[in-house]
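Let's start with one chain on its own, the form predicted alone, as structure tokens.
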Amino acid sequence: MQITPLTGGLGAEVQGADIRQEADFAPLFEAFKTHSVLVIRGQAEVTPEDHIAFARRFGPINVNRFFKPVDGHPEIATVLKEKDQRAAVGEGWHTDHSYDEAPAMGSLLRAIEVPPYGGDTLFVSMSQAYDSLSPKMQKILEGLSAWHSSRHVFGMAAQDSEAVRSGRLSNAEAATQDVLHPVVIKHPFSGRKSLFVNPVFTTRIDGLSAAESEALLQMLYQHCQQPELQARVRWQAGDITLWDNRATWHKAINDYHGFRRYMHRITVEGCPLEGVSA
């Protein structure tokens, strides 16, 4: 097994692994804890059952409320953009399931069909984002919490979106989640301090006025989008990419109009997050 970093601070590419082999799990898990994003190449022979079994080695599976499931496999969410569709699900910077009381530990995305070019996924290191703030700003943020919600993304307000009309997203009545998380968390694996806000699901910072909250969040969002904090995954059919939702943002690059992109995603349950001042 060969593990090669993607950048100086985030992500790694894995060659020579087989997720079906129990012996390969321990080194993959250690690499996952170190790099936060792993691109495991050469998994074209993996079945949905293999995908599920691999995910369960990390923890219990979170069955997604809103994505269309794969037929016969409710644990697997369909991530699909047909060649005649314009909108891709996940185009905005986000962290999966940050609206849950116990945000997802990680996501495992398997590439079934990829376009001939484009369709990459970008990631941001939220621990590097925290580390690169000034010490005074770090102290300010460590005393704050922010609200996250599913309502405005998956609820009734989003029912006119192409994703809903095409059947890729549904179940708007289940979008009832509102939760308060620390703005700066101690990562459950490493204890490293990381920012935990994102542009899609974070709605406001608790205890600030609307104007103060918006100004602070927008500053953080701009800060986090620096290229130095990012890693880019260029997909090949058969890849499985897994990422730590407590340590990263990600977004889908929607630059492949006229081509189909079809993937299977499994989300693994996480734990409640601890703030640094707790």
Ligand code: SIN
Second form
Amino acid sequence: MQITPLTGGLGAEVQGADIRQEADFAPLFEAFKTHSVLVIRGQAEVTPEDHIAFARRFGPINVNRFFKPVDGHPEIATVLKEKDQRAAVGEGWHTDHSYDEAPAMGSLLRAIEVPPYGGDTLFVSMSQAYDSLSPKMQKILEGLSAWHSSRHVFGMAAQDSEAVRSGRLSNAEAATQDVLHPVVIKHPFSGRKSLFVNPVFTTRIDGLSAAESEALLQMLYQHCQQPELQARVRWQAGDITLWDNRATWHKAINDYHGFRRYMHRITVEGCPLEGVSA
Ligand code: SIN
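In place of the form predicted alone, the structure of the form predicted in complex with this ligand is requested.
The next block holds the full complex; its first chain is the one shown before.
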């Protein structure tokens, strides 16, 4: 197995692994803890059952409430854009399931059909984002918590979107989650400090006025979007990319209109997040 870093601080490409082999799990899990994003090439033979079995090695599966499930496999969410559709799912910078009390540990996305160009996924390292703030800003943020919600993204207010009309997202009545998480978390694997707010699901910093919260969040979002903090995954059919939701943001690049992109995603349960005392 060859593991090659994608950038100076985030992500690695894996060649020569087979996710069906029990013996490959330990080195893959170590690499995952080190790099937070792994692109495992060459898994074209993998079935939905193999994908589920691999995900279960990381922990119990967290069944997504809103994405269309794969027929016969409720544990797998469909991530699809047909050639005549304009909107992709996951176009905004986000962290999967940050609206849950125990946000998902990670997501494992399997590429079944990819466009001839484009359709990449971008990632940001949220621990590097924290590390590159000034010590005074780090201290301010360590004392704060922020609200995250599913309501405005998956609830009734979002029912007029193409993703809902096309059946890719549904179950609006289940979008009832509102949760408070620390703005700076202690990463559950490493203890490393990591920013935990994101533009899609974070609604407000607790205890600040709306204007103060908006100004602080926008400053952080600008900061996190620096190219130096990013890694880019260029997909090949048969790849499985997994990412740690407590250490990263991600975003699907929607630049392949006229072509189909079809993925299967499984999310794995996480744990409640611990903050850093101010
Ligand atoms: C997602 O947001 O989970 C999907 C990302 C992608 O389709 O690249």
